[in-house]
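Shown here is one chain on its own, the form predicted alone, set out as structure tokens.
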Amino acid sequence: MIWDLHCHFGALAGNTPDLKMEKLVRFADRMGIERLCIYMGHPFLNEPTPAQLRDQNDQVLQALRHWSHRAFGFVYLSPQHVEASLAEFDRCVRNGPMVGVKLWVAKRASARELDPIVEAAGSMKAIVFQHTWHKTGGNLPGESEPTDVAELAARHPKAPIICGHTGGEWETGIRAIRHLPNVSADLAGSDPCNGFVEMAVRELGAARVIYGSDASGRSFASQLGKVMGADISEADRKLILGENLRRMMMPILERKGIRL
């Protein structure tokens, strides 16, 4: 069983989400997996207005139409917005399909705008995924960095969430998140590279790792290359790549009725 956190169709070609979310599943078919996680549209927007924020939406809700069987949507919400974005939570999860939470760049997750949402998605037992990155050259205006996940799951210790890329430079991600056990680590994005997946099972516990891709943007195989290639057990592995994100989506999928 691979299910795969963390995946966009927007950048793939077609010109309705229906003929990108068929390209994308194709693609996950080539590698065995089962079930993936979307969010966002076309185009990536950093500070999107209330109004794009529900066209990003629309346009996941519209693949999940067709592709229920194989998709997971999350929210795309924005805590430049929060009245909005929590008038989307109700749309699109709580009197929607989707079924978690996802936070970009607008602003760092430390803020306090993020509390409403986090305490929505809490109500409904959705996840929250919170994009992050530590880059070299200097963060996005609003962009996340692990520690700043950090202090938004101190104040919510019962919330599930998971630290998107881990901040890409992982080390430091891992050190961030690891005394904090609503955290989880998303795999996804950064370069395939001995170590990352061992410090993560080592410093975390198994429990608390998940595989994503980032695909369309990365490929399904560089990223499933990162938990096959690493040298850890094989009950480790299948937690990895599957058990533990439908452990944590369990809550909410039986709440809306979604059998599996």
Given for the second form:
Amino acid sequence: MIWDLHCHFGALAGNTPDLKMEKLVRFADRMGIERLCIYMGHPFLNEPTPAQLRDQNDQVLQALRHWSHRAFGFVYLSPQHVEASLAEFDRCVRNGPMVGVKLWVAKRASARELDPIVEAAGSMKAIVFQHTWHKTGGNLPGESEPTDVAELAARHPKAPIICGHTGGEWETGIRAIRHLPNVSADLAGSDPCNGFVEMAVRELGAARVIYGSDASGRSFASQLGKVMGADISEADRKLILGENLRRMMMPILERKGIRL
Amino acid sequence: MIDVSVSVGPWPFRCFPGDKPADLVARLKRRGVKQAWAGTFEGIFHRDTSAANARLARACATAGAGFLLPFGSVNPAAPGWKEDLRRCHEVHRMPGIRLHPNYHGYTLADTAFTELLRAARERKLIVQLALNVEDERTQHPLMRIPPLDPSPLGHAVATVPDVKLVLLNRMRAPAGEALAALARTGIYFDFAMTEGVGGVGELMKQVTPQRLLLGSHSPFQYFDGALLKMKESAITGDDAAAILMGNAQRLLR
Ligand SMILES: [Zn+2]
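Next, give the form predicted together with the partner chain, keeping in mind that what was shown is the form predicted alone.
Below is the entire complex, every chain and molecule, led by the chain shown above.
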């Protein structure tokens, strides 16, 4: 069973979100990927306004209307607009079909503005996915480091938080989150550097490591290759490829009556 | 299957699982690879490339005679490179060399580069040109190496036509018409760092199946993504046979 934690359909060709999704699913089918977590629309917006957030999430909602049997939606929120984000959370998660929260580069995850967003997610047992990078040339002003996620996670020890990309430069990323049992590592969206998965399993335990691709910008194949090529047990591989994500999602899926 | 892009030797900033030559050979064989073209990480970083190439040749002979084909490092910006080239060819009997201009401090517009291409052509050596080794964003802060600018390459190959040239680790550039034009000159490409869903299929359309080679960039990268990319782009039949084996065999002739 393969579930992909980290996908975007926005950049694919097609006039509508569902046509773009059709393309993404066709490639996923070739790789044996059953379910895709999708978030954000077209174009990518670093600092979306409240209206732009709604539009981005509307694109995901439209994609889900046709693809709810293959995809899970995460609502795109911005700590620059807390009130609007909480309203979007209610519209898309509490009263809508989405099951997680996506936070990108508008504000660093250590900022206090994230607290009400994480609390809202906690009230619905929704997963919080926070993008992080640790770029040698420096991050964007609002772009989180894994250490920012560590600060957030320490304030919310019960919230299931995912450290997106595990910092890209994963050796530093893994070290930043390893003392926090509520933080999981997203394997997506970096070059398939040999040793990433082995170090993540060694330092975090396989239960905290989750396969994701960051398709369509990344190839499903290059990112799956990290897990398929890693020197780990078959049991750990299964956890990483899908079982961990399913376990994390079961509470909200059950609560929403989403049947698999 | 022939993997045209593997490396032996230590990488300065981490140990890769399975980076000992014998281990690398075992892993590649387990995945169905019949031959791999091996460069040397030492050749990127050491000034004494002569010794690095000798160790590469020995490692290939010891760990994988007939399986690992050594591709030595030559740096045309350093004095004595012609002797390195001669040893790669005459002493170590290497089928080709691997270049890392952005690590060695020259550009593709430098006359030393075209001079090296000409010398390699005379010896009928394959020239592998690495555009990247690692994403800039994850490089060690004390050693930041921007991607190689491929734009002077068209002019260089026009000056030295019929050189057997393979571009390794292309990321975003060259692209579009520049990419197609290079392919028409007879240059080959691997897809170790090709990204995007169906990315290899797209690259194949641009450069034609006859110009594409299987390259994994292992052990720096996991090997497994390379074959999964073929599957993702549903490349089968004659195209797959050319990419996985036939094109590389043609280059070796
Ligand atoms: Zn992403």
